[in-house]
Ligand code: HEM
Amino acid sequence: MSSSVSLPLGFPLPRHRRVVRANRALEQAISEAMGLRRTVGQGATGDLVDVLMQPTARHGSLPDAVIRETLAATLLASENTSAAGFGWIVHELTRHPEIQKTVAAEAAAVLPASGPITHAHYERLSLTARVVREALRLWPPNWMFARHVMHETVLGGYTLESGTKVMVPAYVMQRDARWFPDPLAFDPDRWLPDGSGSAAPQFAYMPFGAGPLICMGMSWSLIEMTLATALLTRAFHLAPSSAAKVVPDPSRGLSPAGLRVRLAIRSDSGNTADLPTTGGTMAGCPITGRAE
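Keeping to the form predicted on its own, what do you get for the structure of that sequence alone?
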């Protein structure tokens, strides 16, 4: 995807062969999952596979090819967008230790020490959810998306012919001072539920797109990032590595290239233990962690 040379997939290059093999493996795995679901019975779990395989009153049963493509797109989009978004959340928390401290306190108060985490727990993580939303404002992984003009339209004084592709730069819009006062500041209180923050007007905030084609995985990604943030900050204190130089990489969704973070186990008193250094990865980026 990041190659500057675009050649047909049938062109005999090693990377093309890898893509073809990977696509076949993914399609085979999804087909096997669909076959197993038909064997054990549909409707048992209510998950996305069940939803897509259920006939609808308007369209009947979807073709298997459409189900496979939808599942593949959802898997890939949910991994890439959530991983990049989570990386930016971690980056901002290392830059704002006081906010990180309050997020950790909220997680400790809301999440159970053991046992399952439910949607009710997620709904009580109000500060963490605002942190996630503000990080996605400054650093939307889907930083630009396209729309096609269906009929001649006048937009901003320009006449757009039918079929024109319009690129919508969410990154630029979400950093525009007309919609967000002090737009470069990381301020989760913009999103206070009582409306006292500087809430964005409709369509000025669109990290998942907007309108009928809004990302179908939006709710899933928000839940995933919010719970991951709460669990991480409850367990660890996050600090930037002295070697870190974070650079936005727009090649496959906006991701924090070069993100390096030091992790220290968080004690009940809020102090951190000076523990041996180990390596690892976070949101597709290298990290340095201190762990037992």
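Structure of the form predicted together with this ligand, given the form predicted on its own:
The next block holds one chain only.
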């Protein structure tokens, strides 16, 4: 992203050498994990490593290289995206205290004071889910993705030759006033299920992509971000730190660089039993990694 010239990795540049070294280290770590799994036995955890290593009736056993590549791709596709998305949600909640208050009230009403949180609870967090959706509209972590044209295609009046690379800028589309009136306003009620909000046409909103390559982690991350938002706002009041100056950083997905948040325990929060804690206190701000 930092260079307009794309040279092959074999070209001897310091950053190319770093990329090659990092790729090798990742490949080795994944191979070791697979070796370990073979030693201790598969199927024990049912996690992605197990699933990929189990032979299936249709495909038999996948070659090791395919398993390695799939694990590496999933790791890279999942690590920064959810973190950036959650960062933007927190950022918007600090900018909209009235919405934050309602989200916290919804969480207090829906989530159990103790015991497990289930999918049924998630389904009742409708405002929180709309907040997540709206944050991903304004700030899609994958702000641009690509397609290769396989055969000559006419798109929007343009003839695209086979082999052309087409960039799909979700960030631009999701801020287009033709599809989202008052596009820069943070308005979770755009997504009211009764349709009273401004409904966008299909494919004007695609933070997770679309079509056969749509994000495999979409449902999982929506649940994760909705529950994380509910748990955080139920327990804490979020306010921007005076030192914070948030700047969108597009270099590794679109992330809120410089985000600093002040957390104050909500006196009306009921409890914080379900929050990950260390010795009874929060280990640090989940966004900045330090208590502020």
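Given the structure is predicted, the values throughout are model-derived calculations rather than measurements. By rigid core we mean the largest C-alpha set that fits within 1.5 Å across both forms. Numbering follows the first chain given and starts at 1.
Asker: Align both forms on the core first, then report whether Leu71 has a C-alpha shift of 2 Å or more between the two forms.
Answerer: True for Leu71: a C-alpha shift of 2 Å or more.
Asker: Could you tell me whether the Cα atom of Leu227 shifts by at least 2 Å between the two forms after core superposition?
Answerer: Shift at Leu227: below 2 Å after core fit.
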